[in-house]
Every structure is written in structure tokens, then in C-alpha cells.
Amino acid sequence: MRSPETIERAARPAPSACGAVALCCRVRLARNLRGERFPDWSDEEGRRRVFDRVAKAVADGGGMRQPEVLKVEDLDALTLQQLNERRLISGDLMDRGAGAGLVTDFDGRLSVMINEEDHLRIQTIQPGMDLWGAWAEADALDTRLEESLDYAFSSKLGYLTACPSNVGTGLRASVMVHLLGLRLTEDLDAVLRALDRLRLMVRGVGGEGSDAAGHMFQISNQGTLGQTENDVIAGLLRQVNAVVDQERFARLRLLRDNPSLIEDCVARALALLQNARMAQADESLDYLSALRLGVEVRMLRHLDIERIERLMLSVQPGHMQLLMGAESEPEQRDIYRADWLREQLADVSFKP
């Protein structure tokens, strides 16, 4: 049998082709106020009460650059969408009425969620695979709020939150990775079955309840009750490192054994993309994850991975409906999604 060594050599690209898996990383902790009643069980005055306390720590002494202050009920649907497409709040957060917003730095990197479950979701997002840059980044926010307010704390159990698999550290770390190449060589089942019997959470690129739009899948720790902080980091990362190997030697497998596959997936990416009429905006988001593929594996001209994710980003409803600068029906955004993606993508060419 061939080593993996031996297999990297003989593949077309260089490993580095084969290489961003892990498209970014976020950490969250859940922190409630002691004395106030947990946002579900609270009535509007509570919220109210507490959103004012905690939005004024964040932004006096949480060290954000430029503090933004949100609230939900100050937002039209269609910015609330655009900031859950962005991953800066969640869909339950969405639906949230008074009392409940957002806190977030200028580039949306540093952000804290208000009386969604919890009274804070700190949370902080880094490019790759850096989740002891975005621990740090959050402790250190977590830190200095904690001067300022009186966190609900038991010296047995932790820091106590609204549902009990948070209880401990509060801590969700995440890696988003991009999983195509075991799609096509259709080990993605296996994977997944594997980091559910290691207790590990498999979501859409949406969080819980989304489907993987995109071939990308979130892989996060399920309870923090008994470990550290350093324990969940290093357990997830090595996980999720086991993971990205595979998928790269899945490319790699793909490119040698294969690469039929791999060329038609991409090319027949391209071709609907460069010529649809109408397109939905998950399928949009399966064909970009081709052609990020395509771009890793250096079968694409005239096209980049930062242009790709700008044009996944695009392409989401909230995002697609503000380029269309008015409201409009799903089926119109379909046929303008497609129309802007043509436009986008001509330049573009398969070379095999």
C-alpha cells in the first residue's frame, strides 16, 4: 500500500492546493447576570432590565474599537436577516422581541448576543482553524465584563446558564470545514457518524436545525460540565484536525484515481452557474462550493477563494434582496440571483 506521503507526491497540485478545509472558527460563552430570571422565564421589564445593564458594560468597558448597540426590535426583518446570514446572531435571537440585541465591533469579529438564551453569548470568530486566538480574544472580553457584572456562578457546578449541556465553562467552540471531497468519495456518512459517537456536534452552516448548504458543516463540543477550557479547545481541534486530513487525502484520491469526477463536478458547476435562469439560493450555495474546489485544486481561472466567499455570502436571501434594492418574491430573486451570478462569473474558465 501506498503511504499517504507517497499519494501527496503523486497528486497533480501541490498539498497546499489541497488545503483550506477549515474555513473559520468561532468561540461562544454563555454568562447570565446573578439575581435576574433567565431570558425565557423573564417578562419584558426584566429583559429590558438587563439588556440596558449588560449593553452598557459591552460598550463602556468591553475594549470593542467601535461598539455598535442593536436591538431587535429596532430592526426590520430583512437586517435581521442579513446579520444571521453573517453569523452574528442566531435564528432564535431573531425572533426575540424586547429586550434582546446585539453588541458587535466594527468588523463583526467581536460581538455579544443579549438575552437570546442566555443574557450574554459572547462570541468571537477567526479565519482557519485559530480557536486558542478566538479563546483568547473572548476570555479577555469575558474578563473584563466580569468586573462590571455579577455573573450567576456556583463554585461546584460553574457558570450557570439556561440549558443544563452549557453548565461549566458555558463554553461552544466550532470549526467550520468544507467537506466535498469526502462527498464525492462518499466517506462524508462514515465521518459523521464517527464525531457523533465521539460526542461531537455536527450542524449546517446556519447552526442547529440547518441543512449543509455548501458542503460545509459545523463540528463543535457538545457539554462543558467537568473539563476546562483548554480541555474542549484541545479535544475539538484534535477532532477536527483528524478530519481535515481526511478530507484533503480524499482530494488527493480523488485527483489520482479519479479526477473524471472531480473535473465534471466542477466544470458542470461552472456551467449551470454561467447559465442558469433561475437559482435558488442553497443550490447557489452547492455550486460555490464546487467551484471552491475547483479554485483549490487549480482547475479555475480568473477566480479567487476571497471572490468566492464574498459571492457565497451574496447569494443568501437577505443579502440577495438588498442587492436587488427592493422587496420581491422568492421567484424573484431566483431569476435575479441567477442573472447576477452570470455577470459574476464570465470571466471565469475551466481548464482542466
Given for the second form:
Number of protein chains: 2
Amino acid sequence: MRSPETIERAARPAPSACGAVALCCRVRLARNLRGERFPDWSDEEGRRRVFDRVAKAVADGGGMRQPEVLKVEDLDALTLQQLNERRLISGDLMDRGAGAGLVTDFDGRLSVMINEEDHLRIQTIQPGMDLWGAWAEADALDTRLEESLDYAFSSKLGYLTACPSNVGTGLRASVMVHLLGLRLTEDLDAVLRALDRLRLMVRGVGGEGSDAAGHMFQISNQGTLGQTENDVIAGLLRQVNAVVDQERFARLRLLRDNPSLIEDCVARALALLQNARMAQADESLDYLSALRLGVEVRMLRHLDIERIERLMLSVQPGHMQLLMGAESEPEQRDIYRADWLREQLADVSFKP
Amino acid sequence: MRSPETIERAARPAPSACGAVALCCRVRLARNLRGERFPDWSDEEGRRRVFDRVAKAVADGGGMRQPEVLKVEDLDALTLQQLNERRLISGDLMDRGAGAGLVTDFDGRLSVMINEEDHLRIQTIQPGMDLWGAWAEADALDTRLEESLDYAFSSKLGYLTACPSNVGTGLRASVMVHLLGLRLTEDLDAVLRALDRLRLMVRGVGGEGSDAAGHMFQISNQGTLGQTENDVIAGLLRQVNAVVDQERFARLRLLRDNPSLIEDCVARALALLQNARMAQADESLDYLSALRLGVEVRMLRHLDIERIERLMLSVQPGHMQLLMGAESEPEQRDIYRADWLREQLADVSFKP
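Compare with the form predicted alone: the form predicted together with another copy of the chain:
So here's everything in the complex, that chain up top.
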């Protein structure tokens, strides 16, 4: 049994307690050039012309630190997969050819996809849930680009986009949350249903509903027409804060009323990561997600969140093949991944 | 990777290699007393009369070592559950009242259930697959009892029983086999279907089909009319031997072609048993079953089959409560079981 002080300590909101549930947040703005057809209605020549204009504007005038211009047609499948695993490009962009590409700064915090569904998808990713900060960065880049690019804009509708759902602000904001506590208390499905009723979009990472890999969910606004950017972000933050509170409350209840359940979850995850001889990516994410909870409730020695986040990126198929130094079959990769995880986590121990 | 010699050593049939797949075997004979109604058609007085006659005959003239006479009505639920977990009494017998009971020798190898579906169910259980030995013991007890009991017997049909399926020899023979290798090679379902087509009965322990707890299956004959005891036992042994060979071949193929799969299975099972904080009975049986395979293919240090069999009995709910010293709720029991298993297996280690 955990002593009351331990529970108190684990449950007290630390400075990082918000980040503990909200993993990262993202803002993206959909923009298009006036006088150019949307990518799906354009031809190769048109898309290449748009790519060149946008890439130049972003690289030269975007104010990015060490901007890198990448064309999809120049990249091999493995590199594209890695960019996708880092959430810098969408699955949709990976499948596009001439004219599709990406400009990103040195650490992927600020980036622009070119010729995905729209001519530009400006994106910022930040740790935690500082959506206002993410929005400010995206907005600043957008403003800088507007100096050299002429956006398709209607004074009545706002920014024009390929899909009607983005017309208006072109803004989608999202927060990635880690809801393992709610899963363990069996409240997760009810929370997901409530979010759905609030017209928020909830997507699991690599899975649907409560089976999402790593129990990580991206919560985002749906629709942008008739709302200001401030409305969208303030509304989303309000709802995400409510979810974060529910998750924290679930963890507190577990520690107080059913510590064995949470200990079992963390101890098993560590045991499997330290002993499995084959490990698939999604399964590894699940166990790493349990370790994250374990770190947050002070049940693990010699492990911190930063290391878990690095491991979560590395276990994904593209990054794993990068570590292996070659493309590989899934089964080989599972063996390699298990060996690698055992090595990476050898020094971690469980302290109930 | 395992070296060829290791594979050779693991695959070579050791003296115990047969027992490695066939865990134990059982013979039971259904018998009834002439002039008494079958238990379900009788009344309390009749059942008590039968109980007294049979119990006396078995205890005095059965030649059992240290016979013990047990009446269902005198036993508490926990004791009944433990007898059931040791396979000495059926679930059916547990639910019966006055007149139902058991006579067993000191180690449960030889026993007689009284007033289950029939007046007598003579039973022998032996390790391995020495069905002839088990049959000889049951037959000898049956012969001794016939000196003092007058069995219901028809010269045309054979022994008369409450259920027509047992009329004739009243014999059911079964062998319990451990088929985890076939499960890992994904051949288990095909093998179970083939047994079904051969009109053998296959029952998982605590589950159906390939989800049976611990991957243990009891294979037995169906029907007894028109066959001699020798036919039944010889036929069953032939089929069980074929299954045992398939399981051994599956293990050999795994060690040769896919050692990581079998190592992963064994390493995970050990990791979970050594680290879980809550463990249900069926799940524990599954992991212990994987340890059994691990011992048999020489992947575990400081563990033998005898200890695994003791653990397999102890993790079951009735026996676990005996260890706890009190009746308990399932959740408490899961915590206790996990603690107990961690302690029991602390010295075992994996050597791939």
C-alpha cells in the first residue's frame, strides 16, 4: 500500500503537471495563392510553380531558423515515413508527387507543407498545451508570408480553401492528451463520447477509440467558418482543460483507492519492455505510455519523460529502420526493436 | 540465435519427453448398483443408502491406501472447490446434497465419486500418458468392489448407466496434453478440428478452443457401447500419440526456424509472473504454461516441471484462498496471487 504522503506527493500538481496529461499542441493554417488552382484541380506545371513560389517565400522571408526545403519526389519512402512519424507531413502528402513538399525549421517546431490539399499548410508544434503560443508563432509566420504571397481571401468568407470545412480562418488547433488514467478507471469511453457531443474531433494515435496506441488522443476543433481564431483556441482550451482535470482526477482516485491497478499496469509494462524478444511498434507505444504514467506518479527510478518521448519516436517503424541502418521486414524489426528497448531501459527499476 | 547443438539438445526426446506434452491421464468407470434407482431418479433415503453401501465397500474392500470418506453435505464451499481443482470431484457433484460424496486414497490417484450421475464413478489419475497403467488400477479396484457390490449389468449391453452414452464398458479414458507449440506455430486450430473429425472429445481446461487456459487440452473417447476397453484405450493412445508428435514437431520447428517467437513467449511469461501486481487465475495458468515450455526447451534456470505443476494447482481460486487462510474477494485474491507468484519465482532466470 502507498502511504498517504506518497499519494499526496504524487497527486499534487507539479509545475509540469499540465504537460503530464497534455503532451503537445499544434496549430495549422490552410492558405492558398490567389490566381492558382487548388492542388487537386491543378496540373504538374501549376503545382511546380506554386511549390517554387511558396518554398522561396518561406525559406527567404519566413524568418525560420535553418529552413530546409524538401521535395516529396526527391525523398525515399523511409525518409517520408520518418517525417510522417514526426508529424511534419501527412499521409496524404506522402502519396503526392511533383510539386508536393515541405519547408521546415531546424527542429520541426515550425513548418509549411506545400501542395497537400491546399497550397500551404502552415504548422507549429509545441510541447504541452500552450496553444496561444503555438497560434502566435503560426500567425507571425503567416503574416510574414503575406508580405510576399498573395493569398486567396474573400472579405465575406475569409481565407478560401480546397475543402469547405476549412474556409474562414483556415485554422485547426489540436492538443494531444495522454488518457491512460481514464482508461484504467474505465471512464475513457464516456469522456470520448462527451467530446464527440461537444463537436470536437478526437483521434487516437494509430487506432480508434480506447484502443488508440499509447492511449494518446488528439483533440481538435471541427469547422472554422464564422468563428474568430481567438474563439476557436479559447473554446478548445476550455474543453481540453476539462479533460486534463478528469484525467488527473482519475489518476488521483487510482492512487488513493486502487493503487494495485496502476502499479500492475506500470510494473507489467516495464517488465515486458525489459524482457520481450519481439515487440511491435503499437504495443511498444502502449507500454511506453504506461511508463510515462509511472514516471508521473513517481513509481519508476532512473527514467524521465524526455527519455520516454525519445523512445516513443524511435520505436516507430521508420525511425527503427533508421536505427537499424537499413530497410527491413516487420519481423526482423520486431526482434531488433525488442533488443534495443531492453538495452535502453536496462537501468530503470520499479519502486511501488 | 540458438546454436545448432542447442536445438539438437532441446529437440532430442529425453526420457521425459513424452510426459512433456502429455501431462496426465485419467480413466473412469461408471457403475451402478442393481436394485437401486439412478441418483437423479432416487430420493434422499435411497441416495443415502447407496452412499453408505458404496463408501463401506470402497473404504473396507477397495484396497486403497489411507482411504478417506467425504460427504458433500459436510464440506464447505472452499473445500469442494479445492477438490474440484484437483479434479477429484466434478462440478456436478459439488452441486449435489445428501448422499453425494467421495472416497479417495491418500494422494488422489485412486478415487470413487458416489451419487454423481451414476452410483459410482471409479477414477484413476496418473502422470504422463500411461493409460494402460491407469486402466489396470481402475480395473483392479472395480474387480475388488464387485466382490461386495452387485452391479447393474446386462449380458447384452454391458454395464448400465444413467446416461446412454456410458452404457457398455462405462469407460472414459482421457489424456491431458499441453499444446503451446502448436499454438505458437498457429497449427492448433487445425489439430483440434482433426481430433473432432475423429470423434474424439477435446476440452480446454477453463476455456474453449485455442483460448483454453494454459493451452492444456483433455482428449477423450466419446461413447463406449460396442467396444472393448482395450479398443477404447488403444484407439485413444494412437490418436494422442499423433498429437504429441505434432506438438513436438512444432516445438522443433520453432526452435529451428523462429527461436525469437518461443523465446519471446517464455521471456514475457516469466517477466509478467515476476512483476505483475495483480494476477487472475487463468492468466497465471497461461504464463505458467509458457514456463513449462521454457523448462522443456531448456530456456529457464532454476525451475523444474514439478514446481510448475505445484504452482499451477496453487494459483487456482480455491487453493489460493487456502494459502491466504480465508475466503476472499477476487480482487484481493488477484493481488495476493501476484505477490505470491513473484515470491515463488524470484530465483528463476531466463537464458536465451
